[in-house]
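Read the single chain below, which is given as structure tokens and is the form predicted alone.
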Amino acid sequence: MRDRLNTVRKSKVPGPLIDHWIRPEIRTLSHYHVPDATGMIKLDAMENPYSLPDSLVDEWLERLRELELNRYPDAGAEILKEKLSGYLGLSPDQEILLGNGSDELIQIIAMALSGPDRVLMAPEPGFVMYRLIARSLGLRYVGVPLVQDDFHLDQTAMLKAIEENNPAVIFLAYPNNPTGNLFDRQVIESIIDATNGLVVIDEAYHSFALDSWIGDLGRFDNLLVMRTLSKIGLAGLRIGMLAGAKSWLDELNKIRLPYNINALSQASAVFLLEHGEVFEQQAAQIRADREQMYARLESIPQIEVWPSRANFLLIRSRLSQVILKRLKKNNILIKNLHGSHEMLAQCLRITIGTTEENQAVLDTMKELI
């Protein structure tokens, strides 16, 4: 063997040697696809559309000046997870781990919980990245379909997929993505009930759905939550959290690389908190834009769109690839679902942007049908 791999060395083809040594699942992988989007209305990415305020830019470009980017950042972060903590309403007893970005935390706990035949299991159609990085880390996937219809739990599904699996963790979406519903929450509990491993509810879009488990965490010794400030405005901190009790966050904390929030993200998030209130109003104002949104495409014949709880509106149209290349004609990226799900068929999922943004849409759409 060795000798086979020195003669193909000796050839300056990296080909063979990546087929030997890196891992089959990784090999059948593809990249997590971010397209470009200079020039466009970037409605792709479920982005906050509002920047900040003028008022504040230079206050926090003070904040800013005070930092020595000569010295590694605070390696736990504490001031800003005490933030957070606040932020959040945990009680004393509770903990955060902080990653960079929702991503990370998945990670960290996938990367915690890996073994042989050990199951990461989460509801289809769902976010791209419980299976991306279960697969990545060798742990055995299993998505449970949605039911088609209204895309909620099927809690039958579900509870048989635990019977079968025993999944070491469950990812629950809570809207999820893409579709934008709230599951059940007597369903959830029963999910919970039912596994003997760890639950967790990714809260993504809590600012546009208003409902969270944080409150239960408690109730519950499996069930953790996650949160990010991207979706509020923060994306370019790259900020994820990850709530629940001491036990658990200690343990994934033990594999969290050093310095993973780096010293701007830490100060930048710290003074932004302080103001709150102004990420409250700009969600309200996204929250009300997507109920406008929601009722105007419901008008459009061809158009099916469902109700969403989240900054985003899923829909479908027979016209879907249509729509979307006449969209980035018009210098206006969606997200196109088709084909990245059997109940995803002629979907596109639209980010809710600002009310010229939004307009934008609805002309395109009109237009072509």
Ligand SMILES: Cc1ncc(COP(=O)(O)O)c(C=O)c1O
Second form
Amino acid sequence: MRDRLNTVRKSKVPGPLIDHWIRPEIRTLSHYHVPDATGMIKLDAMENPYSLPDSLVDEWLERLRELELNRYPDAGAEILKEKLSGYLGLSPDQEILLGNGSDELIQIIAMALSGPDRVLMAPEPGFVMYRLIARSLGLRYVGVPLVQDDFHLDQTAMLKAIEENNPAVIFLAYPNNPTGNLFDRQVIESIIDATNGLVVIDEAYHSFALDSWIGDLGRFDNLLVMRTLSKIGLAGLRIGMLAGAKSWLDELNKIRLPYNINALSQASAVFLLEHGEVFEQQAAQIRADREQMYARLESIPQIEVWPSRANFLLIRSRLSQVILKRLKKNNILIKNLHGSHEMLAQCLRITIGTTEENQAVLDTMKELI
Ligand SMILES: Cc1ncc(COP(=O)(O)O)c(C=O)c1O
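Can you swap the form predicted alone for the form predicted together with the ligand?
Expanding to the full complex; the earlier chain stays at the top.
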């Protein structure tokens, strides 16, 4: 037996093994880079700058004490789903699917819809994970340019792209990242009507826009709405939710990995959603600070800033790379968008932080300009 095994020959592959086995579309991708932010004012990832109030921390830790970590979490996260249905204001015929962040939900949707020559479509510039996930799962990605200047949806281009590519799914971030604007409702409706694919409205920044499509779910049979707890102050829990008709979600649920929401996250979210007013107050503060920051940036010569309905601002400046470097020197991390898309030349994205953090950004800019 041993001798026979020894005589089995490995078949040869042409060239390096990695090139042979890893699909070419993955070989050409780059890993999603997260810079080290140790000791820095972190304004690059649209996190909420406020931590949990001290008054809640003890009570929260007390809840965690009850957990049996030797057991798998509730596979269906039923208690959390019930809490979230109330939080989202869903009607009884609407369901929820949870993901390890909305990133995982995008992946689940793309996995379920992928196939030869299937297309995932999104406006550009947009959230990079749509493209990255589409490519990694063998879907053809079609990015439809927004209209330069104010980044509104190009209705004609979108409808033409739908006709030409028959997308399996269209992602529309509402508000859009990194441009911060809300797309026109009527244009979105015309897109939902024109496509026979699924449309996912990604409301990651809902708390800062206070405008939603959840109330419209019943009007369309090809619409789902996605939200996340990340931007309201719970990014560390990794909880994303997809809301819509049971028929769609039942299918997607078949490929969700069991136990994708861990026990610590489930228990924490259930507890923290009982204190939703804390996050609402923080979001209100961020919205007010965003408006103040917008006005201040607008008054700085050589800086162009776009109005935003999210918790970040997009700016453009001839001095973008100098600003970036100086902020870094002053221990402030923001997102460089220059080079990421042709419409974002000389652009930077600044997450709204605490009032003091925002002031630190403004002080650095005034030092320079
Ligand atoms: C538009 C949009 N959707 C989804 C996400 C991902 O959120 P999550 O933390 O839930 O994976 C982001 C994160 O930046 C985003 O900008």
